[in-house]
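Have a look below at one chain only, the form predicted alone, in structure tokens format.
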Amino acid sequence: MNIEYLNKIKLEARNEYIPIVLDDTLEYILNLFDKKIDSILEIGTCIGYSSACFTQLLTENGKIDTMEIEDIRVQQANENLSILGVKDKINIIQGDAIDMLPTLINANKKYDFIFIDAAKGKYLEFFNYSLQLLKDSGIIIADNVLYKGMVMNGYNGHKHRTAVTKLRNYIDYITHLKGYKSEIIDIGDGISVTKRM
């Protein structure tokens, strides 16, 4: 991979306030797996930064499916992934994940790792679809679940109330879901990690 260009993407994203995975979150995820994996699903491609980084987790023939709704982001991701030299590992699925996830379920797709980093108000829907796409030994990680600290600090302001409420409901749901173990880890903007018991 073209590491110099990857760092350029990261710097530009930070300067332009484009949301990409934070360094400590990425480091945690990359260290979470003790062996290479075959399949990753990412809900929320953005500019392709995290997808590119996740290729480090893949086996030689491993693949990433990643979903993005915005046209401009799909164009940017395709360009970035091509320059980085990882485009052959990554399949960008353009469209609303709520519409696209059932097509993967119908195709009997299964993934070792599912990463949720899209519309915060839809996390619970994304998660429930993801359960149907997860291999028995798989892991679901959702990013930004603490949402700048607002989820756990009693925030009740108007601007972010819906997202914060839905993230609180998401955390409550996954931590009480029978047959699964979920933990909330306070790194980056907060992540949830869910595995089958």
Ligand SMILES: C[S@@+](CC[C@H](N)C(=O)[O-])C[C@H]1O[C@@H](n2cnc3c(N)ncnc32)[C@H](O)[C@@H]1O
The other form holds:
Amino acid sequence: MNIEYLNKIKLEARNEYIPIVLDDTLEYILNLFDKKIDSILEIGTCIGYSSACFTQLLTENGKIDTMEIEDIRVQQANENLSILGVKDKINIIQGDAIDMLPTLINANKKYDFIFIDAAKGKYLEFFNYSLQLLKDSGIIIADNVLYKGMVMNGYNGHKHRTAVTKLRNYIDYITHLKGYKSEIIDIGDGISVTKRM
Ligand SMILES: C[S@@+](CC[C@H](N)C(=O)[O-])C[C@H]1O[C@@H](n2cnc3c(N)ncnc32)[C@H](O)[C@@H]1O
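Based on the form predicted alone presented above, generate the structure block for the form predicted in complex with this ligand.
Whole complex next, starting from this chain.
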């Protein structure tokens, strides 16, 4: 991979407040698996930064499916992934993940790792679809679940109330779900890590 270009798009995204995965969250994920994996699903491609980084987790023939709703982001991601030299490992699925996830379920797709990193208000829907797409040994990680600390600090303001309430409901749901073990880890903007028991 073209690391110089990867650093360039990372810095540009940070300068332009484009929300890409934080360094400590990425490092955690890249160290989470004890062997290479075959299949990754990402919900929220943005400029393709995290999916490019996740190619490090893949076996030689491993593949990533990543979903993005915004045309401009799909264009940027396509261009970036080509320049980075990882386009052959990554399939960008354009559209609303809420509509696209059922098509993967119908196609009987299964993934080793599913990364939820799109509209916070829809995490619970993304998660429930993801359960149907997860291999028995697979892991679901959702990013930004602590949302700048507001989810756990009793925040009751108006501006972020809907997102914060939905993230609290998401955490409550996944941590009480029978047959699954979920941990909330205070790293980056907070991640949830879910595995089958
Ligand atoms: C936080 S960014 C993803 C960052 C990326 N994972 C990274 O770390 O490089 C979230 C992206 O999800 C996209 N998105 C939001 N809602 C979506 C939806 N319902 N379906 C698909 N993509 C969505 C946004 O357009 C945005 O580009």
